[in-house]
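We begin with a single chain expressed as structure tokens, specifically the form predicted on its own.
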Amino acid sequence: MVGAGIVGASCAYALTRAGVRVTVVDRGGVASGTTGAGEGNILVSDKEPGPELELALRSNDLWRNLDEECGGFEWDPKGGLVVAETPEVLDALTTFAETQRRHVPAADADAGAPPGAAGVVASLVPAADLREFEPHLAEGLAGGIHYPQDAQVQPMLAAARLLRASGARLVRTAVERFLVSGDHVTGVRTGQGDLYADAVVNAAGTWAGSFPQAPLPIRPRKGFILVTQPFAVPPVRHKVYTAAYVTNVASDAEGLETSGVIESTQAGTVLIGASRQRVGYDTAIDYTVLAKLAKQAVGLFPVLRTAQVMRAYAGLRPYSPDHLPVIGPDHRLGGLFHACGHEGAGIGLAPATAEMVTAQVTGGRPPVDPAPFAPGRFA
């Protein structure tokens, strides 16, 4: 296993439970990359109907069980609230939510389930009722959509506890390249020597596409988070974001995009995002972006105007050109499996990704159709 972030840790846990002996290799240690810079979101609200939504719904169910099995990840089924500034935007959100509700996961459709079965739960919140969901929300908003299935975990805690519960061996060193014999991967070359294996899973996050024997079009996409000092009573009950967030997630733009995304944590802090920008591996702080995020947050929650920012940091999301994760056996080299390219959804999609990879490694059948995520689609 290459990578000790949430996807790698989830894969290690699922594989060891299936009887596979696993060694995890990561140059930075547990959750040292994208996972450590994430908010811990487990979302269905921002997923368009299709393969990723199916993966998200499956993961949403798996996360609840994992939290109980592994000693707790600060699981918080807070729900999401997507707000609209104008009636026109609310109409668009309502239409989007309706398409999500009509989507039936393929496995359920094959079993003859009706529309809406085991799918997305979403309800319209009129402007007059917004304060019942969020008492500190700004006035003048047109309404919103409530998604009760959205949740949050503490991502670094989740990765650490999943990896510990797996019993996998962790080696903290850099993977330099895959070891290849003929057309089959036989292990990895690391800074501490060669490690041999019957199968290698590439869960290296933003670096997953950089191995020359099996390149993938995975690129880093930068984002910032502001963290306030803890509140005695957190002022935000749900994950709250504007409709622009959904648009930005699906965007291909290289330039800066921002949208208001605000939520509290169980520790009492408030997390403020979100920005997206393709600037390579640069994680330098840009104060103009932080100022813009802060202004958007105060626009949604005026109570945050006097909040003290405790810290700010940047993270890199592993961006895939078609916005779908890359999951499954490599189309060039036998014995190599990929689990990467989740962009900002890796934490939410990790358990279902691990389930899919485990089925493929062990010869089983994944509950979610793996074809749309196959690495060979970029060939």
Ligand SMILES: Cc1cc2nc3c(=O)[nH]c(=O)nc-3n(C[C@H](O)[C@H](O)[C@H](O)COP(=O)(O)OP(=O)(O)OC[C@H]3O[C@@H](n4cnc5c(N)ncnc54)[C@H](O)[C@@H]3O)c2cc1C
Second form
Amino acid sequence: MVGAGIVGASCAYALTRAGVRVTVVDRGGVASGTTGAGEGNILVSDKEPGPELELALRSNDLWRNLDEECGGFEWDPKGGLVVAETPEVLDALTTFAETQRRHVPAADADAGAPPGAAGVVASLVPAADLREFEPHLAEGLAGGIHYPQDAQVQPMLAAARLLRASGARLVRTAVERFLVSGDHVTGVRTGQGDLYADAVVNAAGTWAGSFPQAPLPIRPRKGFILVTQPFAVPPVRHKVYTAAYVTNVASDAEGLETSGVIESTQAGTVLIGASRQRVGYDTAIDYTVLAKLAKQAVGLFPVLRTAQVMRAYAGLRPYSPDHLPVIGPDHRLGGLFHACGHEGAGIGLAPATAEMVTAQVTGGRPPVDPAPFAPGRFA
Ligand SMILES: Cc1cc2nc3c(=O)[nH]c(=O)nc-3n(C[C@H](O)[C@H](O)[C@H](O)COP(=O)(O)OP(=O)(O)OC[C@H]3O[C@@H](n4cnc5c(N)ncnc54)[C@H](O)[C@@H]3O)c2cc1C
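Coords for the form predicted in complex with this ligand, given the form predicted on its own:
What follows is the entire complex, opening with the chain shown before.
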């Protein structure tokens, strides 16, 4: 396994439970990549009907199970609230939620389930009821949609707990390249020598496309987070975000895009996002972006006006050109599997990704159709 982020750790956990012996190689240690720079939401609310939503619904179930199995990573099934500034935006959100609700996961459709049977749960929250959900929300909003399935974990803890629970060996060194014999990968060359394996899983996140023998079009998409000092009673109960977030997630723009995304953590801090821009591997702090995020947050939650920011950081989301993760056997080399390119949803999608990779490595049947995620789709 190359990479000890949330995806590599989840894959290690699922593979070892299936009886596979796993060695994880990471140049920086657990969660030293994007997993250490994200928020930790497990969302169905922002997913369009289609393959990613299928993966998200499956992952949502699996995260619940993981909390029972190894826990200790601040699992919080708090739900999400998407708010609309105008009646027009509320209409658009309502239509979007309706299409999500009508989406039936393929496995359930095969079993003859009607639309909405085991899919997304979403309900309209009229303007007058918003304060029941979020007492500190600004006045004047047109309403919102409540998504009770949205949840949250602390991503670094989750990666660390899953990796530890897996029992996999962790080697801290850089993978320089894959070892290839004929058209088959036989291991990896690392800074500490060669490691041989029957299968290699590439879970190197934003850097997963850069191995010369099996390149992939994964690119960095930068995002900032502001973290407030802890509140005794955090003022935000759900993951709260504006409709612009859904549009930004689906956009291919290179330039800066921001939307108000606010939530509390179990430690009492409030996390404020979200920005997206494609500026290469640069993680420098840009105070104009931070100021914009802070202004949007105060616009939604005026109570944050006096909050002290404790820290701010940037992370690089692993962006793939069609916004779908890259999961499955490499189309050029045998013995190589990819689990990368999850962009802004890698925490949420990690368990279902791991389940799919495990089925592919061990010859099982993935519960979600793997075809839309196949690495060969870019060839
Ligand atoms: C601001 C921000 C907010 C986000 N919020 C959310 C959210 O709320 N919910 C959500 O689901 N997702 C969120 N994300 C996205 C999420 O963080 C990522 O999709 C996820 O962390 C990717 O995990 P990963 O394991 O694939 O990659 P990483 O965590 O980057 O792990 C890859 C690992 O591979 C290692 N590596 C790379 N190259 C090599 C090499 N050559 N040799 C050895 N090791 C190597 C790295 O050191 C790293 O540890 C957010 C991201 C950002 C930036």
